[in-house]
Structure formats: structure tokens, C-alpha cells
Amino acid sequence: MSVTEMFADIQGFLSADQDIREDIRKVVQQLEQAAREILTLLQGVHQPTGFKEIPTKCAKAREMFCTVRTHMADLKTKFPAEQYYRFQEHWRFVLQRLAFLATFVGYLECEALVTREEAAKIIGIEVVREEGFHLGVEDYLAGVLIMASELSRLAVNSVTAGDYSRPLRISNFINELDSGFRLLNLKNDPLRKRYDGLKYDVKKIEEVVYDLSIRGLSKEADNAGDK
């Protein structure tokens, strides 16, 4: 092979790489659009009327995740599976948003933590690195932390909507999450920074619970006894 031929070959490689990135970017934009639509739907739960509609909204969101999975399936075809980390930066942001949405829907449905396995399934990807396009630990945890902050807002708004028992349940859930995170030895990475924010969510929810307690409203909730 002459030097010229070799370099022509190499140019082929370089061009192919740029094309892949272009393709990825396009699908990622569609994913972002889909994520935004699910978010708009779920934002409705903060409205006073939204509380009754949680099940409907969740069902709707579940449906909308179909589109996400379709785009994800498409995304996987855009690059060789073993080069996940080569292109990761392109989809990292939207993947964390999707992890948030998946865990949020899951929490609204059964007030429990959606595991990484389940979240990956909802999004339409793998859990295990070896099997290809997967939901990495860091991305999953980032999503969980965004959800925690959304729950602190939900605690405030459920009081406004007259639901006095939900904040206590949220409080217990968030405390459990906090204990979980304390088990991790986080370095000074982006995740650590996000985790520091969790403490404020915990505090805010505790204040709501405290407000309810001193008014005897938490007992009222107990007596009324939903859940």
C-alpha cells in the first residue's frame, strides 16, 4: 500500500467518525423532545387537581416511554456497541433526565425506588455494561437525585392540595435514600455536588412534616388512614 493510499484510507476513518457523531446528535435531539413531553405531563401532579390524576398521568407517561424506547433502539444502531464510552458525552445529559423521569413515574405509582434494572428497562436499555448501551451507575444516581428534589416540591404542594399524609411518606422515603447515599464513598465529582443538594431537600421536607406535626395535622392524616 502506498503512503497516499494509506492516508486516503485514514481520511475515510476520520470522515466516518464525524458522520457517526452527526447521526447521534440527531437522535439525541429527538430523545430530548420526548423527555420534555413526559416532563410537561408529569409536572401536572403539582397542581391541586393533579393529585387525583396521578394514576392517569402515570399511565400516560408509561405510554410515552414507548417513543423513548424507539429512539433509544434507533440510537443504538448509530455506533458500534463497544464504543459506548467513545460517544457517551452526546447522550449523557438526556440519559440522566430519562432516569429521573423513569424513577419519578415509578415512585408516583407505588411510592418505592425504581431499581437501576427497572429504570433501564423503562428507558429501553441494558443495565450491564457488557451487554451494550446501558444505564451507568452515575447516570442512574444523578436521575434519582433530580427525583428527590422534585419530591421535596411535591411534599409542599400536597399540603396545599390538602393531602397531609403524603409528606410523611415522602419524608421516610427520602431519608432512606439519604442513608443509601451515605454508604457511597463519593469523590469530588459532579455526583458529589448533586448529592450535597439532597440535604436541603431532606431539610425542606422535614420542615413540612414539622409544620404538620405542631398543628396535629399529621395525626389527622394518620387517622384518615390512606395507606
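Since we've got the form predicted together with another copy of the chain here, give me the form predicted on its own too.
What comes next is one chain alone, with no partners or other molecules.
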């Protein structure tokens, strides 16, 4: 084979690779748009009247995840299954955002942490690497940490809306999350940086709870919960 023929073969490989990447980008853009629409919907819970609409918004978000699952099914067809990690960086960010949205919806519904298996099911992918397109542990944890930041914001807005018991429940939940993350030996730099942000979320929520306490509103919330 001549040098010219060798480079012609290489060009063919590069062109095919570029075509795959372009097909992946198009589907990822659709996933990003779907994620933005779900986030826009869920942002409504931060409004003064949003707490009353949480069940409705969560139900609507669940419906919108149908579009996500459709796009995910399409994405799986755009690259050879054995080359998953070769193209992973194209969808890693949006997958973490979707993991955040899935866990956030789960928390709003039952004030508990959605498991990786449950989050993957909502998104429409697997949890086992050997089964193909999957939600990796690190991507799931990144989504959980984004959710923690969203909950710290929700705690502040709860007080503004006159819901004084919600920040106390959020505080308990975030502290449990923090305790869980402390059990992990995180060596992934991006994930480690996100975890460092959790410390600020814990502090922010503790300040909200402390403010409620000195104003006597935490007792009022406890009494309301007992009734």
C-alpha cells in the first residue's frame, strides 16, 4: 500500500468518525433542550405559590421525561455499543443534568433520595455497564450534588413563602447526604469539587434553620406538624 493509499484510508476513518460525532451532537442538543424544559417547569416550585403546585409539576415533569427516553433510545443507535467510552464526553454533561432532574423530582414527590436504579429508569437507560448505555456512579453522584444546591435555594424560598417546616426537613435530608458523601473516598477531581460545594449548601441551610429558631418559627413549624 502506498503512502497516498494509507492516508486515504485514514481520511475515510476520520470522516466516518466525524459523521458519528455529528449525529451524536444533534441528539444531545435535543436532550439538552428537553432538560431545559423540565428545569424551567420545576423552577416554578421556587415561586411563592409553587409549593401548592408541586404534585402537579412533578406529574408533568414525569410526562416530559418520556421525550428524554425517546431521545435516549435514538442516541443509543448513533454509535457502536463497544465504543461507548470513546464518545462519552459528548453526553456526560447533559446526563448529569438529567440525573439531577430525576433526583429532584423524586425528592419533591417523597422527600427522599432517588436511587441510581430509579434515576436511570426515569431517564431511560441502564445501570449496569455491560448492558449498554448506562448511568455511571460518578454521573449519578454529580446529579445528586446539583440537586443539593437546588434544595438549599428551595429552603430559602420556603421561608419567603411562609413554609417554615420545609427548611427543617431539607436540612435533615442534606445533612444525611453530607454524611453519606463523607463515607466516600472521592478522587475524581470534578466530583470532588462539586462535593466541596455541598459544604456551602449545608452551611446555607443551617443559617436558614438558625434564623427560624431565633425567631421562634421553628417551634411554630413543629407545632403545625404535630397537629
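Under this definition, the rigid core comprises the largest set of C-alpha atoms superposing within 1.5 Å between the forms. Treat the numbers as computed from the prediction; the structure is a model and nothing was measured. Residue numbers count along the first chain shown, from 1.
Peer 1: Given a superposition on the rigid core, I'd like a yes or no on whether Asp211 shifts its C-alpha by 2 Å or more between these two forms.
Peer 2: Asp211 C-alpha, core-superposed: shift of less than 2 Å.
Peer 1: With both forms fit on the core, is the shift of the CA atom of Asp23 between these two forms 2 Å or larger?
Peer 2: Asp23: C-alpha displaced by less than 2 Å between these two forms.
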